[in-house]
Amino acid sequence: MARPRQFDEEQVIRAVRDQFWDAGYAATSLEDLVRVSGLGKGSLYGAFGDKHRLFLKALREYTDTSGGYLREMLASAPRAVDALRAFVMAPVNDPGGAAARRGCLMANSTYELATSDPDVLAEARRTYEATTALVAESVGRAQDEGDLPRDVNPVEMARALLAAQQGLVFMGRTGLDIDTLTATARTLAVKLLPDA
């Protein structure tokens, strides 16, 4: 009989999500992940598997997360065109900067890997599908609310507003300073989703 887990596992996810969000999966090694999971490497790769399906739920667990995150977002604003603009300045919430610069886990992961890994690219399309899917409603929302005309594409629309964020998260990634990346996510916000 196998013996119970003497551990978090959510807990442990959390830490090696850490890891590879901090220093990407290339950069992150087997002791790494040792270390901030706190389990030996028998432990850690007999409850996870190897290094690869250990990486894809974490990830899978941080789009998750914040997809559920985004969704409530959206759905409880009290004006959709109001959502969608705090989507927008999403990247730009931490005042002094250091969000930006540590950029969105799958963004980077995207970067890093979509092109030799078709396992990180299928997440990649299924999280930023679902992404533009949530928006896409808040724009159908939005229009519904005489905040965007009705002649918009929801769809189209929404795939903008994902890629201008994404341009966000990317630049934030290069260090861009705080007040100039704002200073952009405002610009696109109002670009974008003018006051009607």
Contents of the next structure:
Number of protein chains: 2
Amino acid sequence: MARPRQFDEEQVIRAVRDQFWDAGYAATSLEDLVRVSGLGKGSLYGAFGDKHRLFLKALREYTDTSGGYLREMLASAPRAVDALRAFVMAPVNDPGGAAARRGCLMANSTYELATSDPDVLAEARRTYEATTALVAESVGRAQDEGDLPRDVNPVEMARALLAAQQGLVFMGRTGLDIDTLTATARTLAVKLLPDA
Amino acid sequence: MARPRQFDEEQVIRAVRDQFWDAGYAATSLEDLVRVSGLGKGSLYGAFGDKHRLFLKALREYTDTSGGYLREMLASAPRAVDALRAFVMAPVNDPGGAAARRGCLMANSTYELATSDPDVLAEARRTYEATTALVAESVGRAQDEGDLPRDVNPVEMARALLAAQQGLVFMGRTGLDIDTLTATARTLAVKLLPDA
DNA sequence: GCAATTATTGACCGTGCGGTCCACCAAGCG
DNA sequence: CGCTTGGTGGACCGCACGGTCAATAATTGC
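With the form predicted alone already on screen, would you show the form predicted together with another copy of the chain?
Shown next: the complete complex, the earlier chain at its head.
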């Protein structure tokens, strides 16, 4: 055998992901990636391929962990409607308001690259569809539990909730302060997910 | 006096704006700008300053005309609540689905640049505040006309409607087809702006 | 029609980028 | 121990980018 890797692959991917998250794709140079990863250019290329492939790996890491959080969030509340409220409010409940500051990596990437990069567009669609399906399931449960009217089909409602959530993320990126953002989130939650 | 300009400044700004709109800031090269404007590099610099200043001018042009459309839209409907419905549905009613395809230039710019460019962030806040104020005025009118409940203050409601609209724009950028997007827009409009 | 002034053009420049390559080095095996 | 294998790091490359500049053209005032 030969010399083994001297770094933790997942740790590197997470560092790279944070860099792309903070600065975006184009604004992140290879030098930045070398700095945050602690690796040399050659090692980075040998292990992960070029900048684009590395980005896709980081993006996938993000969507995987976000998807995990989402499942957790939807499963944890005793009543499905409360889980949906938490889903809408997620951008402002994130500790430290991190989501409000740097937004959602998937959304950032969609805005920056989806029109020109088919891989990113595909990942965006994949993530969007998976999220819609998960949320729709909870909407159905909330309807079964009698907490949500049956006048809208679950998938439609899920898309509306997702749009509302992403709209909040956008408002956060305009620098809106967290209290105002929270109030807006509540307004949306109240209107879209009424008490009965 | 000396030699006069041989081009229409506004026409150039609009061409430049469309280029930034289609491709984003970083992905637009000076060569692209020279091509779409029909001017030489020197003329572009002499007339508008560097790429960043040119971008800010194009962005301002966009927000000015969008603001004009918004005023028109809000003023044209006989009942304020219908104007608000049109506001939420605007991203899908845009002829040709242009808004759904390339989104909103201000939103695109916010996502790409707001974290690193104070000028863009300032413009985003300015636009967001102006839009909120205009929409809030219509919300107040709709309440006066008895079409909207008085349980939420107009500014809060305006922010919620703006978030919903921008959420729709985001969904459009993930490549969601226009029919599905329209259905989602309707769901949001129905829930946020009920008939009575 | 000449002088003064400003727009126009495109060749040119320095820089920083993404990407490559190779000399060096650590680990396992006989 | 030395040989083989593959990881490592940084010097290096070509290129495309944003930006500059000097020669030239067009217009007006006198």
